[in-house]
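Presented below, as structure tokens, is a lone chain in the form predicted alone.
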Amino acid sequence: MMPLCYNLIVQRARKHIFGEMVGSNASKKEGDGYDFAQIRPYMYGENVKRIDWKQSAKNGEIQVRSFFEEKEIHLHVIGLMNGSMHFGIEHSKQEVMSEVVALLGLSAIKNSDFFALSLLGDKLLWQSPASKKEAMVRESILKTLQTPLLGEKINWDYIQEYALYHIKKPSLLFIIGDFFELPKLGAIARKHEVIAIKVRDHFEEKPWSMGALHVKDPITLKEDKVILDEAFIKRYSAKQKEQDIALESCFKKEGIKTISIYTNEDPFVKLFATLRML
């Protein structure tokens, strides 16, 4: 299958984005909104405009109409740069980071929200400043999508002081990757709220028999042969297994919410209602 180029991951997301009725910007907090909340009693110094004179006459107190306040979101991304990105049967990791990155950045200025992306490994690789702009949305897509990756690795607690203090606000903060290797979150999920989003490709997780191959490692370049018979499959499958479920432990420990992208699906289809809650 042919790669997916820049011009057809825009053309996607924008589709997607400004096509279908994605984000709302509500708040539970209370303030100067549209979205009506409740009616309760009234407070001093509360704009009398906001007086519900019908209820105030059937409680035999002063009732006011109280409205969700609108909120502001920073949107982050940061993208997990190590080499088993470069993967994919269908598509490669990275072509999906890519189009997931156009998804938010797009839903994020569609809502009039800052957007920002860090691209990182075991050190940054590029990052956006925050902007509610639809240029820095494109160029932030197009970093993510041609920024090397054969040899990079990822350092957990570089990615954690960079969450802690270069992104300065809390945030809404994605974290994109494959997430072969345990992740240290806890101290960046009490700051940020974080949401997960795993890219992988089904071939990783339930390899098929190939016989003898060369291959080489994307993250250390080494190379060696390995056979992929029945035998080593089963090893390797329960070994991911048990990864993957020690993984969703640390996640549901830290209450980060997760969502799972394999390189042969559609990206919008399982953001979707993610993209609506922003």
Given for the second form:
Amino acid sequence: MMPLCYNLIVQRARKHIFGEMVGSNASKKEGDGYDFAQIRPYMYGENVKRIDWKQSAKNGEIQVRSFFEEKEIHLHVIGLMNGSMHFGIEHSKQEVMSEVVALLGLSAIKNSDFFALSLLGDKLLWQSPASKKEAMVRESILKTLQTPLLGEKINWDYIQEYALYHIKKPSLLFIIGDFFELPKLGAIARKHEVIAIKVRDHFEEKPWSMGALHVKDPITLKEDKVILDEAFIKRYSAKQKEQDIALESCFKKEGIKTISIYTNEDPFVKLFATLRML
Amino acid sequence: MFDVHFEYPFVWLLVVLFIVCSVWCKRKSQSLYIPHLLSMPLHVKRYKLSFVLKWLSIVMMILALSSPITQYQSNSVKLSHAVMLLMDVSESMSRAGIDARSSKSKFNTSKELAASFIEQRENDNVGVIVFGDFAYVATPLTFDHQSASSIVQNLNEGIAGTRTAMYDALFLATRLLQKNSAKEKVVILLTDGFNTAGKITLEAALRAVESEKIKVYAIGIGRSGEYDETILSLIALKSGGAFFRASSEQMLVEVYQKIDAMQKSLQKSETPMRTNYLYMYPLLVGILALFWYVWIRVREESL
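Having seen the form predicted alone, can you show the form predicted together with its partner chain?
Below is the entire complex, every chain and molecule, led by the chain shown above.
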């Protein structure tokens, strides 16, 4: 059974990617691309077709036009399928994660880049082969939406092992999760270019006073009563803030770029606004 | 001694019902999936308090329903007997011993035993009347047993003359006991002779004794025939008391012991077990715990 929001997510992502997004992935490496980089002296062994004869005549020295290399990117998305992703006030975090997967997947195939998705918990839940086909992106979106999350718990040792040994080619690695625990990304960041996408709900960071609630933890499935009063919220928020500071310093230390997306926000706007700035 | 026990102990089975229900009865409110909140141990304290209050309220109310009581015998110091000791101090009492072997006079023997008897009357009001030619009050009804005993020991033979005004003494005792509020009024009449003096007739004395429901324990001292056995037994019979013959010191001691035992058995039968109901204390605690619990719940819900 296809979730109701699946079509909506795909349509919205397609509209954003094929309607508004322009440009391709530039590389800082010089090579056989179309983007002009500079005019510099000819070096032995270079392609003679690149010699700029006018500039050579002016300077009395052979000059070549160099261009930026057009790079084929391997875009790999890792979805952290923690039980805590089964939450959200306006939209569930799982839906937002699916939308991010859709946006990244469609933009990758639009640029003729390879796209692959791996959904990880304490083991591999699902993975797609690297592909440039839209059908694979669609299946990835569907799997992200449909994978059951309750009771799932992520294992950073496994994630690290997977990213290092199962993703063979150095890739642009997007890791999507809520990051409520400190990740082990040091080794991964040395192999891949890592961008962490933090999907959260405002309620998780600062809940509001709701009185007595019977709460079931989606990770441990433990059930208990919680009194959401001002004192609780104050201490809970302080603890989360402290944890976020530790998380930020961890990302900074490893040189990992982060994007925060909340469930009440448009993932496209937030994602590409931040990506352009990176 | 206090002894707490329950009138309806089977009510405690309700506790089992509550425990079973707390495990098996499903809660109406659905749980919400919210991550991270349970990792904070902050909610536990108040939750524990409301848990404790809920069960305290249940247990206390069941305790009240089972009706705890204490039963005890009332050791009331309330006057249960008024004892009037009528002692014959006529000349005959000092003539010879109570029996042939006794070196002491009847008077000395009887006053020593009477003094000892008075000292043993813990909760009784005791008075002494002596009679000879006339009857007079040696000590009115009093709780000061020490003084009464002392007065008896200091009596001398012939202090009231040589004859025996027994009916006068009985009548006087009746008068003294008339206004006394004691439930049981007792006269111990101790004599060794016949009524030989006085203005009161036997009929008048008996009428007075009967009208006041006074028990007369009559003791005849000496050998049979020395005292008016017929009259003494009549007086004892009419008043519901008893007549004793004391022909030796040992017998007189036994007579006093018998009278003492009769008095004590009467006292025991008159002190019923008293019951104190204690349900109001657990009920009060239960209601207060319930109010506190409800207040916490309302506060939690209205946050």
